[in-house]
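A single chain comes next, written as structure tokens; it is the form predicted on its own.
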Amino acid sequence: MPRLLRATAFVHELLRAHLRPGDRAIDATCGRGFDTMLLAECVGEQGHVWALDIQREALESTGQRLKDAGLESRVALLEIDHATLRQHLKEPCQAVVFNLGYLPHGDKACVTRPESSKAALIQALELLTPKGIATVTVYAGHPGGREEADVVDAYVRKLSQEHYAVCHYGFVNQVNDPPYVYVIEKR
């Protein structure tokens, strides 16, 4: 019997039997450099993946963790806020990554905020292609997180089942606020 696995372990998973090599995808917010890694991955060397992170911190680790890997020829790392991606990306993607909150251990008093969060989920959606997904990883449970998390909540609930489908997974039985994640696959 399978077991249930924890929010990263998921999307994880998630983008395993998603991606395929010579697909694109975007970890819009890069953090310590996992998820952009298993995107670089799974697109393969034809393929693409940009990262973005708002601190310097995050893409040199993310950078190092990828040079150790042998995968940055596969990745772009750009130090943007992810409420401006439109700005500086326009290729059309099959994945789009969230991790909110903050850099693990990193400064958390650095931390995604609820209207920019918004605004680059919206974003990421127009550059998805048909089928495409993004996922969100929310973490309510530090100072500003569960503002954050209402306003992406609100979001993603209004989205039209006609051009969205939208999944909810997490513990609903767990103690300090555990991530949870919206999958969205564009229709």
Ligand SMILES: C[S@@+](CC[C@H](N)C(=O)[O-])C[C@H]1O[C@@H](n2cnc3c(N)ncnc32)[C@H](O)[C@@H]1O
Contents of the next structure:
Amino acid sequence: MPRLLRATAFVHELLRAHLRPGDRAIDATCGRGFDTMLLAECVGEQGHVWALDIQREALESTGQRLKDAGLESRVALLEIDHATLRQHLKEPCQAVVFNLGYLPHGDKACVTRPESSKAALIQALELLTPKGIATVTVYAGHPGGREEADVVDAYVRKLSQEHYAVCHYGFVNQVNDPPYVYVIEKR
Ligand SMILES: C[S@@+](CC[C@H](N)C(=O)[O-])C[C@H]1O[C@@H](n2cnc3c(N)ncnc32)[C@H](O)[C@@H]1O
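Follow the form predicted on its own with the form predicted in complex with the named molecule, if you could.
Below is the whole assembly, all chains and molecules, this chain first.
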């Protein structure tokens, strides 16, 4: 029997299978840089990644991780609110990654919020190429997390079937609100 992947591992497997050398991708919540690293590896030397975070600490952490791996030339680090994504980014992308919640080992008061996450997701979907995918990893367990999860859920469930395929991955019988994932594919 196959081992079921945790949410973050599931997202990484999906991105590995989806991205090709030369592709472009956005990490809309780069945090400690684990997702950015994976994206940078997948897009190769000719590709490009934009890694966004509202906190300087997150960008520094991600920047150091990339530098240690020699991947920093593939990634632009942007200290911005992802709700302003379209003001900064214009190029179509093959993948966009959202990992909601707070910075691991950081300020738990600085969390993604329902309305800005939704605004960012709307803008990210506009930048996706046909067949491009957006992943949204949702954490409902922290204060405010459930409200954000509900807003994201309501939004993705109403996306037109004609334009997007939306799927949902997560464990349904575990305690402590494990994260779960939406994958949105543009048709
Ligand atoms: C769960 S962490 C991301 C983890 C990250 N993907 C990794 O691999 O380590 C969520 C991140 O979202 C960031 N964040 C919160 N609100 C944001 C916003 N409005 N725009 C951009 N980033 C935001 C936080 O600063 C935090 O670093």
